[in-house]
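Shown here is one chain on its own, the form predicted alone, set out as structure tokens.
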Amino acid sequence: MISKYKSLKEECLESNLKLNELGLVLYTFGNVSAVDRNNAVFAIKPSGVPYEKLTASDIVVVDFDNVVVEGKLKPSSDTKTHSLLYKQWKEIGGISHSHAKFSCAWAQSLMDIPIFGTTHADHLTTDIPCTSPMKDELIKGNYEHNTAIQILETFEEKKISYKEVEMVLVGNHGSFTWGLDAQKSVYNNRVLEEIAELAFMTLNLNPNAMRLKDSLIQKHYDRKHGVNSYYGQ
């Protein structure tokens, strides 16, 4: 019998196959998820599988209450996480996550990155943020759940619209990134490590490196992404 979400397995499949073969991931770390909306649900990656040997039978189907719909290996240790994001933010369609290292760094060192090129602006107007580090009573609690409260709490904050800004560094963790779909959250992703290693390389160039002047931000934003836009064919 065909599964009725054989294609949101299949699109959950391929882009953690990508997130591996982008190099985001080591060993068994990180994973995407893909949502359909209609059905209120989300397909993930097993917890602990290697992405060598994974299939889309492998992929678990979960709702949003993090109940088991269809699979039978277990879901993702992050489940809960991509579960809250998907109940709160209602216009994402994908979710990855992943331990890479200039990102995972920025994380560890609990520090926005700082937008100092064009390269950044391309993509958002804004510093990368880093949530702050998770409080006690949080660890030991429902973690997983709270890490996506770090994550709304941190937006709310700082007054970040998570369609404009769609990554975050939890804070000595990793990235989490999103989008409409389960592979431009897997785009996203790889462009957060790339703009963290340049603006690591950058601060190792030159520790007084200065922010990206607001004019040039808007110009490189706007170009690809305003009502005036002209790049791409």
The other form holds:
Protein chains: 4
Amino acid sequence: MISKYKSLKEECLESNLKLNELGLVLYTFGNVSAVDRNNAVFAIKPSGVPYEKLTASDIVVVDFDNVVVEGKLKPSSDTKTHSLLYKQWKEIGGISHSHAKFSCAWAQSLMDIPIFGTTHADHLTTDIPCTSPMKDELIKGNYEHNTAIQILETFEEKKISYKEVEMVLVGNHGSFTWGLDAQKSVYNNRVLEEIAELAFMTLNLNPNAMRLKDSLIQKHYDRKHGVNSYYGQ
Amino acid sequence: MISKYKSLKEECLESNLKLNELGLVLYTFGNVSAVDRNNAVFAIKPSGVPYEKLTASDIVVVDFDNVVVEGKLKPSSDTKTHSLLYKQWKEIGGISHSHAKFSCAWAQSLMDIPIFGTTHADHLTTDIPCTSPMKDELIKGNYEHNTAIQILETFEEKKISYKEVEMVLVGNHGSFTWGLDAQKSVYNNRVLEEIAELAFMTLNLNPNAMRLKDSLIQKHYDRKHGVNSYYGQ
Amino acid sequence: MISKYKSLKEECLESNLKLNELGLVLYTFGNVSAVDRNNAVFAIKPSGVPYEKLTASDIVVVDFDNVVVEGKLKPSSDTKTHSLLYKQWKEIGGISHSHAKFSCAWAQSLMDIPIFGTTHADHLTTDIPCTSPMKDELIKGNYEHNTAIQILETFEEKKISYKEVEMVLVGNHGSFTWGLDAQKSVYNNRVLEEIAELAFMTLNLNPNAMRLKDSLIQKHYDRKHGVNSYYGQ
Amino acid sequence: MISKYKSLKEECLESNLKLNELGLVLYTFGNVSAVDRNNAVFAIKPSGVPYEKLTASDIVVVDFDNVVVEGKLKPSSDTKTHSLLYKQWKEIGGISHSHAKFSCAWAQSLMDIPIFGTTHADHLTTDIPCTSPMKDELIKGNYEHNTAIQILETFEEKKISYKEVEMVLVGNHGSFTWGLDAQKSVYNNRVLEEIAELAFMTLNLNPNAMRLKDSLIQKHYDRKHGVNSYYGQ
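Right, the form predicted alone is done; let's see the coordinates for the form predicted in complex with a further copy of the same chain.
Once more the chain from above appears, this time first in line as the rest of the complex follows.
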């Protein structure tokens, strides 16, 4: 009998493989999920399964309360972070998590990534936020759920929208990125890694490097995302 | 019916693919154009089309006033920068633009790249110029056209010739390089990235590293480009 | 006649090739061994043989007193380090040694690698120890044997267990890693290199970067290795 | 008619291709030569010919006075540096020159590479020397010949032997390495690049990193090169 989630699982598989192929993953240190809003479930990578052996039938389907709906394997240990983000952010279709090197170095430094150039401004108009270290009681509690809580609070405090800023650094850990679908979340993970590397090198060259001026930020963002955008076809 | 620009488009395609193959491009963050002086047009990459899918028939032919002469797709969003450079600099045949990492880091640092070694002097005798941040009214105006204006003004102010210095950093953005044909502009983009990386590492090792002495600059440049050059066949 | 160590030698070969394939080795600067506890011997890479030419029949079988039991070639010059670790640490099944770049840079800096993030805490709860420079009389004596002595003393002094910390930097030299089998020791060598790179970049970004808080160290370690671990299948 | 230098040219070709394959060369920025002591000639890469197109018949045979003995192309612009080294150092069989990144960064910094670890000591017991900037009159004179003069003087002043130290940085330029044959000179060029990278990262981590202690330098060098060497087969 063919699973009703066949195409969802294939989409999830393909995006996970892409994350790995782009060099963002060492061993099993990353995962991608894809949501099916009509059925209120999402497909996610199983925990600890090597990318080289991953097949569509390994992909686990989970509902927003983290109950496995389909699949024989245990879902990613980060599943509760994914589910809460899907619950709260109604318009995202996919989420990627990685420990990619430069993103991870910024996360370990507990620093937001300053917006230094147009590569950054082509994608978002703010610094890339890094969450603060989690409080001890939250770590000891429902840790992965609380990771999502921290991401959500960071976006509230900074008054930024998940529709415009599709990426975050989780302090001391790594990155979460999202988008309209899983493929876009992988794209954003790769873009974040590039921005993180460029900013790393910029600070190395010039520790007093200045943030991009507002008019240029707006110009580049609008070229791609504004009402009168003229980038792309 | 065969296009009269068939070979121009193929040259443009090939150079765009080369830019990508050399590792200078992430996703669609770069473009190359090739000019046809007799017909006063140039061929350029279409905006936002992935390099993996790019074909010769996708390439757009544009005149120096940015009017599309042939092609169904929209030309690169940087087209107006290319067209003005072609208009002003009569002897260049191709232009490349990239966000290659080390070039971009220097551009984001708003620093000229000092001439530290013979790899640099083999190609040009001056520091590699970086344009200043653009004024707000220019950004809000005809931005891509004004980017070329800034490049031209930088070369005037510094009294350097586009025939001898075939590369520039656009502040906060990335690089533009050019040459007698598109292929040479791609070569220059790769060379700029190498010089940028070497200079980055040199400053990391020795923050007080000194510029190359004039006699050595001249010697290496003349070996390759002087009246009595003896490099190559 | 088929060797009784055939499968041991094949395991050893495969792990050596993996170490090389993972980019941890330049030329012959590394080696892996695999132990056979029942026969009190281990198989190890022959000294100075290029990885490209290595075959299972080249692998040397040695007992814990460094006597060659099988094989025509000389065993790795680091053999005495391996043998003493096998003797003292009864529950390890394989050992890897490399000069991988970031591990080596930390070793040359004579610095422990601070625990800055969860990638580190997913594998161990302490800083990664670096042994002190060896005393002159030990260097001039049984050098490779004494290298193991130094590793053992470092673990004693720091009161850490080889079962929980499966990696060490040998000061000025490179890394030794181990695990339940040879394959796991190679995995640990690759993980050490990743942790070393992340920590290198973290200190570059933020020279005052702080160690991970204890609760988060414990949480991540327990996710993978605790009584109630829930990572993996 | 078959050239009497057929095998010399093939050896030279193979070593040039290897230098490129090892990632030490961008475009044509490097060259390797191989000597034939009996005929007092050496084979060298032709100037400016891309590695991708290089064939054995392109290789140029030159005598120690830089007269072309066989070949239709112009020899490398660095030929006079090679010839003088062959003349003065009777026991070398091959020379490699590259602008490999980390070697070049140290050369541009005009700094000797300190001996920080055993990877370095496995190959030589001293810091890797960097020549001082050349005097103006020497640059304007017989530049490539004078480059060899500077290398020779550096070895005299520092009282080091070309048989023990098979590598040098030419200030502001790049590296020259040599050995008993061309293949060994390529090996040394790759090893120099690795040592240069490790030392670069070591200084980044610890600006006060200390040179390796003498006893350890001697131990590692003797393991590979001493009377009682026990590395390799």
